[in-house]
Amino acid sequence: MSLLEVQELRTGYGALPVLQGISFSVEEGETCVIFGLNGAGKTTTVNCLAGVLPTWGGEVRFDGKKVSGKDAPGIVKAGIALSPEGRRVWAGLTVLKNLELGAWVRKDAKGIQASIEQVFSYFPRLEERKDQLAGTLSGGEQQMLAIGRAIMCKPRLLMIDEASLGLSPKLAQTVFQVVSQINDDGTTVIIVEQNVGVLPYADQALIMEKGTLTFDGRGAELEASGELRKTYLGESEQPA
């Protein structure tokens, strides 16, 4: 049994359908990357899985239990957390307070402190700026904080929407490496991306187009095949 099972998922905005009945599964302990151009349905997918958007049809099961139909707080309590597109940190609060609020579903004070220390081990720059207002951080630092805040609720599945958006190539690689460490430490990860630089960290790769899945395979297969990358990602084949 997969940790996450998505069957014929449909949703949209208002009366506008976006997801056309997508199905995929994610194994526990793996990193799944969802690729696609703007408007493909990537963000819609993770927002629906996170309970931000309602499920119009189909079913989502997490650890064998149906979670489609739950609201966002219910999804977090079930063990799924989302680091949203655009970071959305609380600009007027400190880095430390942002992290503490990320643990709102927890009551274990010692465990929460241990999680804060773990976030600081992943992102030492956040510890340096723990008393700084989040709104004064750089874009890269805000991305680190958004990811750190999401893992404060100790999710079994962490979803990150556009982890590298607006970041320099060097900083994007740093974020990918830390996310890989989070995965190695036992958290299953779904990353929404347009940056193919994340491929070396992908166990599974999904490619979306117009609300449908056009590819569902191993990350290594997509990384190794210039033809697949050209077909699905519009990327030119690199010279040998």
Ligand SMILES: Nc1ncnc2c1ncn2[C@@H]1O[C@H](COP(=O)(O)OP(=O)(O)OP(=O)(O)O)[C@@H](O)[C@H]1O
Given for the second form:
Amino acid sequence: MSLLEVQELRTGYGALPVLQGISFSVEEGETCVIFGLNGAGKTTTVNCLAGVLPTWGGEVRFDGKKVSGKDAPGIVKAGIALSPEGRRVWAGLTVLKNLELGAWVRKDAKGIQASIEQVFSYFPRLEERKDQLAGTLSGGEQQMLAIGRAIMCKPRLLMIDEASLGLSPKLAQTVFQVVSQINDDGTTVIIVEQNVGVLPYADQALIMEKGTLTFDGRGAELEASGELRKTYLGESEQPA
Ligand SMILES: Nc1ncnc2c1ncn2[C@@H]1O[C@H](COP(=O)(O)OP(=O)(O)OP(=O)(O)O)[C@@H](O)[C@H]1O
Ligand SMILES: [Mg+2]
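Switching forms now, from the form predicted on its own to the form predicted together with the ligand, please provide the structure.
Let's see the whole complex now, leading with the same chain.
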């Protein structure tokens, strides 16, 4: 049994359908990357999985239990956390307060403190800035905080929407390395990315186009297949 099983998932906005019935699974302990052009439906997918958007049809099972239909707090309690697109941190609160509030589902004060220490070990920059207002952090630091805040719910599945957007190539690599460490420490990860530099960290890769999945395979397979070039550069397959 896979940790996450998505079957024929459909959703959209108002009368506009976006996800056309997508199906995929993610194995416990793996990192799954979702690639796709702007408007493909990546954010719609993770927002729907996070309970931020309603499910129109299909089913999502997490650890064997149905979670589709739960609201966002219910999904967090089930063990799925989202670091949303646009790193929406609480600008008027300190770094530390952002992290503490991220743990709202938990009551174990000691465990929460341990998680804060863990976030600081992943992102030492955040510890240096723990009393600074989140709104005054750099873009990269806000990205770290958004990921750190999601970890504070102690999720079994961490979803990150656009981890590297707007970051320098070097900082993007740093963020990917930390995400890989979080994964090694036992958290299953779904990461939405347009930066193909994430590929070495991907056990599984999906490509999304117009609300459907056009590729679902191993990260290494994708690298060899040329599908990414086709998607992002519009190259047609070359005859051998
Ligand atoms: N709140 C909304 N209301 C109406 N349509 C929306 C809304 N949010 C997204 N859409 C539409 O849904 C489609 C998928 O958008 P989505 O944000 O999921 O794409 P994406 O793959 O995350 O793109 P990007 O890489 O630009 O973040 C797009 O056609 C978009 O215009
Ligand atoms: Mg998006």
